[in-house]
Structure formats: C-alpha cells, structure tokens
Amino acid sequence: MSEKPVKGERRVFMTGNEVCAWAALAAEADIMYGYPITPQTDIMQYWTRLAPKYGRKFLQTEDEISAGFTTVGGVIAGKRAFSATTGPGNTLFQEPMSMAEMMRIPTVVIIPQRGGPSTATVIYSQQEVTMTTYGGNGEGFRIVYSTAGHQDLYDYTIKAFNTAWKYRFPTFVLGDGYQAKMREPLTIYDPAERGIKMVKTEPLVGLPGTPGIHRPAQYLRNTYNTEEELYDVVMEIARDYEKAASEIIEWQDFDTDAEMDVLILAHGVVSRSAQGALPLLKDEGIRAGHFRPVTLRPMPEEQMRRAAAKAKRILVVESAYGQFLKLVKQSLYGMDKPIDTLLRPGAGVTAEEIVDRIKEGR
C-alpha cells in the first residue's frame, strides 16, 4: 500500500467532487467505476488524477448501467469499490442497485442530484430522493445519508463505507449539484487518527475450502423459482434491516426542546436555509425550530415525531415538489398536525423565503 494520502488533519478549500474524491481516498477505497454525467463527472476526473498516486484504481464503463454492475462486481470481488452518477444515471443505476440489496452486496454510491424529469438541467435540484429511496423493485432496502455541506460529503462518504461493509445493504450519499460545484472550507482527516476503524473487505467468491464444512455456504441469488421461496428471503432481508435501523439512523434538531409555533422539516442543503430562518423568525417574535433526517433511509421517525409533537403546526421544505413531503407524511402518520408547505423543484431556496412563508400561514 502506498503512503497515506491523508494524514492528521488540515483545513482545505474545494469543491464537493473533490471532497468525494479525496474521502473516498482517505476511507481506503481501492477502485471507482463510473460514467460521466454532469455535476458527478469531476469526481470522476479528481479520482484520476489523485488515485495512480496512491495504488488505487479507475474504470470508465460504456454506461451507467455497466457502471453500477462493475461496482457490484468489485464488491463481490473483495474490492472496496464505489461509484457516482446522478439524474438519468440514478436512473440507469436502479437495476445494479436492486441486485445488491437482493444479495446484500455493500456498494457505495454518490449522487450529487440534479435537475428532472429525464435530462432537464445538470444544476441542482432535491429530486432524487424518491428514487435513491425506493428506486428499483423491491422494497428499497438500502441506506441513505442526505449531506448538508463539504464537511457532510467528506464524513459521511468515509462512513458510507464502513455502513455498506458491516450491514451489507447498498448505501448512498446523497448530495446535489451546488455541492458538487461550489468551494467551502472543511477538515479533512486521516480516519484512523480519529479512532474510525474501517471494516474489513472480503471476497464474497473464491473463498478457500469447501462451504457447508470449512465455512458458511454463500448463496449469492436475485432470481427465485418460487412465491414461497422469494417471499422467506425478503422476510429475512426486511428483519435484518429493521433490526440494523436504530443504529443506522441520524438526525439533528435545533431549538426543539420548547413548544414552538413551526417546526421547519428540511434535510441536505435546504437545512443550511432552514437553520439561517430561526434566528430571522426569532426576532419575528416567532418560536421556531428544525428537524433535519440525515439518513433518509431508514428515516428517523421516532425522533421527528417528538419533535412535531412539540409544534403547532409543521412548515417542509425542500426543492422538489413533495418527495421529502412524502417521506415525511409517512413518518408523521396519525399525528394531527397541519402541514404546510415550500416546494421549489430544481430550485434554491433562501432563508428569507422560509420566513415569508410562515409568515404567510399565520
């Protein structure tokens, strides 16, 4: 193994793609496979160019499809793979994606979303959630973390890692275009200086003597001949994820420990305008707080239901046009709580345009 590429920590300036690239470097990810498409595709040219440096490697597929199931291949392999892609590459994505929650294959995948339906811009947008959630058929057993800013990227993205490896479900870390594109300072860091151990890779094939006798028999499947047979493998599947759930799940909450007015639901970086509103809304007289998912899937729903219960009434945000309104509805069911809401797809959206709107329901 080359030397290290990161070591203590140091405060950087650059941009989203770069920090994917150098966390995946620092997580001791070993090969990328990937596609260009816009805003992903500097994570792929920043991985070239820093990856020969430290003994890591790069493969460019024919497609997004073939990018998926190379990742999955690498897995398989014993290989700590990832990709990235985005929009109509998210898309492309959910079949390979699908496989790997079937056979439980830990794949790790960036997705700096952007614009849709179907090409529509390479800018910025929160429309994604739905499919990097639920995408493929099945029952999206998967991991989700929605990034807030450069320093979420960089974490998050080495924990994505170590997520996969120890639950074997596929993971994503969710961001968008104006991350992928725009500069801010962060920390990096060497993870083994701060006590983050990464799990261990193994080959899921190849593996020495014979299984049944000298180890457990691998059964690397996605296609089953019987209802029975599926629905048991599908039980076993949704049992293990809803017992991994509770330690998989993060949230933040600010200012939530009173009663409040409005309760602001915003996650990625729609919670950075979220959290610029409070003290606007405070010096309106208004008590407000905010609840922001980290992971999107499984969603933290206990913890934003005791939150929402403290509110009189609830305000989502997001840019997109109800797909985190959705996951929220889910959460809060039975709760009787009016929600409002501030859905600007593909769009930013300002802490100035949070207050006026729950101005607005006054």
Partner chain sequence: MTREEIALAPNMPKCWNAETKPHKFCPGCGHGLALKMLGEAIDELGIQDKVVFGCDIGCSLLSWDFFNLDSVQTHHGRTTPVITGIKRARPEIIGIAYMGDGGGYAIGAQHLVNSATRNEKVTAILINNTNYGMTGGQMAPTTLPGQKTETTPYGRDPEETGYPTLGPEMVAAIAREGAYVARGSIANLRQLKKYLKKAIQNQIDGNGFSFVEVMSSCPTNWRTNAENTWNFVEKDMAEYFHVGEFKVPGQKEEK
Contents of the next structure:
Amino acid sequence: MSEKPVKGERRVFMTGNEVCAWAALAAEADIMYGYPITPQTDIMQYWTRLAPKYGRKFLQTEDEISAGFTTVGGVIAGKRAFSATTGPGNTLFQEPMSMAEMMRIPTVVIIPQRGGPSTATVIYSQQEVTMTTYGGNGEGFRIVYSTAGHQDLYDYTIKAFNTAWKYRFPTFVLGDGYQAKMREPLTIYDPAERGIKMVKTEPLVGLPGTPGIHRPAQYLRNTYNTEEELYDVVMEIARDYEKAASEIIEWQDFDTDAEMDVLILAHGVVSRSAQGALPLLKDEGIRAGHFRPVTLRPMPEEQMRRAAAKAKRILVVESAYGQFLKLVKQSLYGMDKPIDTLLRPGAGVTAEEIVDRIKEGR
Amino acid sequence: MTREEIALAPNMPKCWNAETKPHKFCPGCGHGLALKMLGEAIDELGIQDKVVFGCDIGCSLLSWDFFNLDSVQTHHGRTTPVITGIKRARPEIIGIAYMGDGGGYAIGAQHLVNSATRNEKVTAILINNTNYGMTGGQMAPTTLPGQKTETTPYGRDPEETGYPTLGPEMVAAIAREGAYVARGSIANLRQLKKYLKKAIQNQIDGNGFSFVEVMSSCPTNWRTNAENTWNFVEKDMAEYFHVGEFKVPGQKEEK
Amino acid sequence: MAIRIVLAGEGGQGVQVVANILAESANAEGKEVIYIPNFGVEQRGGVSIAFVQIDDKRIGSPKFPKADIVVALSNRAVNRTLQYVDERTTFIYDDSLVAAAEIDERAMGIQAVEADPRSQRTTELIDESKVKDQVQLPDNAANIIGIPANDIAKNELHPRVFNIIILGTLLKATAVVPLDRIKEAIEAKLGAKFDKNPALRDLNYKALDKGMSLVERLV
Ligand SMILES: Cc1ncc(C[n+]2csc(CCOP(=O)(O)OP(=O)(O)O)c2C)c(N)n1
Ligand code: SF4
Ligand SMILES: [Mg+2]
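Would you mind generating the form predicted in complex with its partner chain now that we have the form predicted on its own?
And the full complex, kicking off with our chain again.
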C-alpha cells in the first residue's frame, strides 16, 4: 500500500470540505463517486487532487441518482465507497439510499446542507434533516451524525465508515454550508495511532470460487412477493436497528445536571450557538442547559428525556421550519413540557438570538 | 433605463427585458450571444406573446428574467420535461427549453433522449461550454480530451471518463421524421440565428422535436483572455464539434 | 479575549487575502479562529465580505450579529456593513479621495446563484458618479476612523499593496497576533515572489508599517 496520507497528529487550519477529503483518505476510503453541487463540490475537488497520490479512485457520474447507485455498487463490490451531495442532489440520493437501507449496504454520504426547498440557496441550512433521517420509501434505517464543526467532521467522517460497515446501514455525515466553507483549526490524525481500527470491508459479489460449484451464488434482492415475506424482512432489519441503536447513539449535554429554567435543544452547528448562549443566559440570571444529539438517527431519546425532565421549558432551535422539532416531539412524547421554538429556515442562528428568544418568552 | 434609453439602446432585441440589462453573465460569456440570437429569432418570428421560456439550473438560470417572456426556472437537468409538460397541456404555447451541457447531456440526458424519441413538439437549446460553468468549472460530458477542469485536474483522460458527448449527432440518430437538429456556434451568429429560427418554426409547424446545440465560451472557468477564448471556440472546440444541420424535416438525409 | 471582525470591499480589493492572512497567523499563534469567506447574498453583490472570529477558547456560532471591528473599503461596503455595527464597534473606512471602483450590482445576479464563492466573477466597472447610494457612515459606532489607504497606496507605494496597508491597520487595531506571525504568513504566501524580486518584499513591509501607523491599538 502507498504511504499513509495522515501521519501522527497535526493541527491544521482548513475548510470543512478539505477536512472531509482528508478524513476519507485517513479512513482508507477506496473510491468516491459524485456529482458537483455547491457547497459540496470542493470535497470532490480535493479528492480528485489527492486520491491519485494515494492510489484511491474517483468517478464523476452523470447525476446524483447515478452517484448514489454507483456508491451502492462500490460497496457491493467490497470497497469502502463514499459520496457527498446536498440539496436537490440529496433528494435524488433518496432512491439509491432506500436500496441501501433495504439491502443493508453500508454506504457513506457526506451532506453539507444548503437552503431548500428546490434550488434555493447554495449557502446554508438544516433543512435536510427529515430527508436524511427518514427519506425514501422506507423506515429510516439509517445512521445520521450531525456535526458541529471541523473536528467533528474529521472524527465522524472516519467513524461513519466504521459504523456503516460494522452495523451495515447507510450512514450519513450531516454538515452544512457554513462548516463546508469556513476555516477553523482542528487536529487531524492517523486513526490507527489513536487506536481506531478500520472495520474490514467485504464484497457481497465477486467472491472467490465458482458459484454453484465451490459456493452458492449470491442472490441479492430487494423485491418480495407477499406481504408476509416483506413484513418478515423489514421486521428483521428493524430488530437489528433497534439492537444497534444503543451502541450507536451519541450526544453531548451542557449544564443539564441541575434544575433548569430552560433546556435548549439544538443539533449541528446551531449547537455551538446554544453553547455560546449558556454563559450569556447565566449573566441574565437564567438557569439554562443545552442538549445536543450527535446522532439524529438513531436518536438518543432516553438521554434527551432525562435532560428535559429537569427543565421547566424546552426551546428547540434550528435552521429549518420544524424538522428537528418533529424529531424532538417524537422523542419527548408523553412528557408534559412546554416547547418553545426558534425556527429559522435556511438562516443561521447566533447565541445572541437564542438569548433574546428566551428573554422574550419569559 | 428610461423609455427613450430603451428605444435608443442599440441592437437590443425587442423581446429582451431592458430592466434586467446589463445582463448577469461574465464578460465574454457565450450565453449572452446565444440569447441575443434567440431574442432576434423570436422578434423576427413575431411570437413574443406565445413563448414560454424555461431555463435550467446552471449559468442558464441567469436568464430567468432576461426576456419579456413568461419564464420559469426549473431544476438542474429538468427543463425539457417541464416544458414538455406545459406543451402537452397547452399545445398553443411555444415552449423553449434553455440549458447547459451538464443539464442536457448529463443529469438530463434521459429527458433529452426520451423527448426526442417521442418527438415532443418543443424546442430545446443547449449551451456547450465544455464545463460546468456555474459550479466553478468541473468536467462536463463535453469536456475535450486533455482539457483541465476542477474535477480533471490532470486533464480529461478519455480512457477513464470517455469522449465528449456528440449531442446533435445522437439526437439526430434517435429522432424520427419531423425533428430538427443542428449545431451552431457563437463564432457564426448569423448561422446560429438561422438554426434557432428554424428550430422554433419547426415547433410552430407542429413537425416534431427541435434541438440546437450552441458552441459557446466560458472565459471565467477556462481562465482565458479574449484571444484564447475565441481560439478555444473556433479551433479546439470546432475540431471536435462540427457545426451544421443534422436533421431537417422533409429533407433527405445526406450521409 | 474574543474578537469579531468584518472586512468588506469590492471584489478584487483583496479583502479575502487580508482576512486569510490574519486568520492563518492567529491560528499559528495557537488561537481558535473561524474565518468565513464571502457568504450569502454579499458574495454575489460585488461586495466581498469576510467574517473572522478569534478567541482563546472554542468559538460558538460561526455567524455573529455585531462586530468589534468593521473595515469597509468602498462606499458600497460601508452600506453593506452597517448592520454589523453597534455601540461597541470600531468602524474603519477608507476616506481616500481616490474612490474604489465599484461593480454594477445588477451585473452580479441573484442569491440562488450556484457559483462557488471562490470563483468571483469579474464584471465591468461602472462610473462612480452613477452610484446612487451615497456613503452614510454609522451613527452608533464607538469609534469611526477614516484612513486614506487608497490614496497612500496609489500615491506613496503601489496600488497593489492596498490590502497590505489594511492588514497593517487591522493588526495594530486588534493586536491579536504579533507582527512576526503576520510576517511569517506573508512570507508563506508571497515569499517565493519576494525572493525573485526583493524590492517587492520591501514594498509590502513598508505598506504593513504604513497601515500600522494609521491607527492606535483599539481593542
Ligand atoms: C440535482 C442537482 N445537482 C447538482 C446541482 C448543482 N449544479 C447547479 S448548476 C450545475 C452545472 C451547470 O453546468 P451546465 O449545465 O453545463 O451549465 P453552465 O453553467 O455550464 O452553463 C450543477 C452541477 C443542482 N442544482 N441540482
Ligand atoms: S461562469 Fe462561464 S458560463 Fe457562467 S456566466 Fe461566466 S463565462 Fe458564462
Ligand atoms: Mg456547461
């Protein structure tokens, strides 16, 4: 094998898109398939420059439907394959990702969310939450990491490959245009030196030996004849998913040990604004805490409920018109907590705006 | 601009919307020239009140308020089906679909192929600038062998990524009698206008699908000065892409 | 200490280069930094804006409502940046007689433009006298400082080092990074060119000094 792309530990200052390309290299990704779309294109552009130096491959497809299905193909062939897309491209990815869901194909897709619906803006949003967690004609058997900054992008891009291949569910790194385009410092590292072992990949087709003679042929299917047959298949996936969920969920909480006047629920980059709001609120004499689910699918429901139980009110903040809110309501179902919202579809949220919203609500 | 200024504006087609001029394309961009010829063709055919103009996502989207025509921005690659839908529902409308080479030959290729095979009575105009202009210069299906783009930083290798799409040749091969197919260039505007006019007239006559590819320029992403821009269009591109009519209704095909 | 900077000018004035060097040197100094280039509608409006935050601890949201320092290098940049000013803001603008050329706003398209912020398009210059919006300086800033950077660049140094003058001004005003770090960052970017043409190094460092001499430390 050629030289390791990342050796030791190194503090760097780069854009989130560059971080993703390096992370995929460090994670020993074999091949990227993709179609240009802002603000994702830089990942491809870094990859096309870096990949050949480390013996990795790239294919620019004719669109995102093709990018998704070629990624599925790459994984079926036994390679650590990934893609990146966003916005209307993510919409087109739903068809291949529903195949991946049904057939337990561990694809990895990085999604720096942009404004929607439609072509909208190329800038920023958190409006692809519903689509990334529950898109397609399926049940949302997917793993979604919502990152809050460049260190997350590096860590979770690497982790996404392992989670995908360990549990065999399509896995997403859900970022946004801010993270994609801004530069901030982070530490990149060789996963091996931190004791992170990359989960071995294996082919689903093209196995050694002659099918029917040395081994049975592989028959990979996604079509079923009867209701009962399909029901059994989906329920088995559901059981596997539920079982894996407790091992996969990740979250962060801030000042949630004591009683709170308000618990701020936010994910992704908006979590940083929530974290920034806490000291400001303290100065105002408001006892506030913050809970951030890192995985949006599966959702750390128990942990969120535990935090919520200690708060008088909940404030849900997101750069979308209630997509995360829906997941929160589902998670807190049955709890008697008033929920306030700060919903800013396609627009950023600052710590100051969160503070203002809380003060106004009092 | 005041009314007088509009009246005085030299060479501006009547169907242009003067309010949105100067237009939004980069200096030296071929989109503006192609749209000027399209504007003149519409003026000369006297159909400003009948046209619905659809533009793709790509630099073509910058034409969304370019004309005094009812216009619709669609999705990347989806302009042909949107215009087809309009035409099927209201056949009296003259539907024009305006798109880039990425929009027409990559993501929207299936729509181009199927509209052509169904002989949809719409007019599709495709700007071939050998790259994805709007997203900052990635490889397009039309990128020339060896051409450097953002996703072919070492030059397009046909072994890896194939040869440039020959769109009109392909459409001509699958379209039936009644279709009109041509390739023009911003290097020959009179000829280009003639093709565009025939392509629209063909729809008006109810003959069938009409398709014109326009060889165009993208100095911003090619990173070329004026001279090299023209050289690229007139020499490099012209070596690979040939102008001419590939299918004309009622005309025996000369092979 | 946290410091939030908005830097705005016409495309081609090198705003992003200045922001980049400042951000990179702060990073080299071991600080937390977020630098967002050309974001939002601004990127298409012909005005180029950079947002830089520097802090000792991890930075919260990448977006911020008000800045500690706003540097606006053209009339239109002044208008665009007023929203980031409050009673704590130091507002630095270019009061040169030689005004910056502006770019016709309508020539830059709409917000939905798919373009990558890096590929700033160039458009034709328009006649300054036709710019309808006149400069209106903020009335709520803590300080308003006019610096004749354009004049100095043009008359005393070279128009090309205009942005280095601005860098010097910012460096002095914020004192967030030592001069040496900035010089390292400049060397990293331009060192090769300097070696070929040592006069260039001289010119750039002169511009840096000049920029620093235009203001006092503010933060
Ligand atoms: C589904 C989808 N994928 C990707 C994009 C991003 N995108 C916008 S324009 C464009 C390419 C434009 O290239 P082309 O069609 O050749 O037009 P040009 O800008 O060159 O005129 C792409 C990939 C999108 N808007 N929607
Ligand atoms: S990027 Fe290229 S195609 Fe787009 S407007 Fe500029 S020159 Fe024209
Ligand atoms: Mg193109």
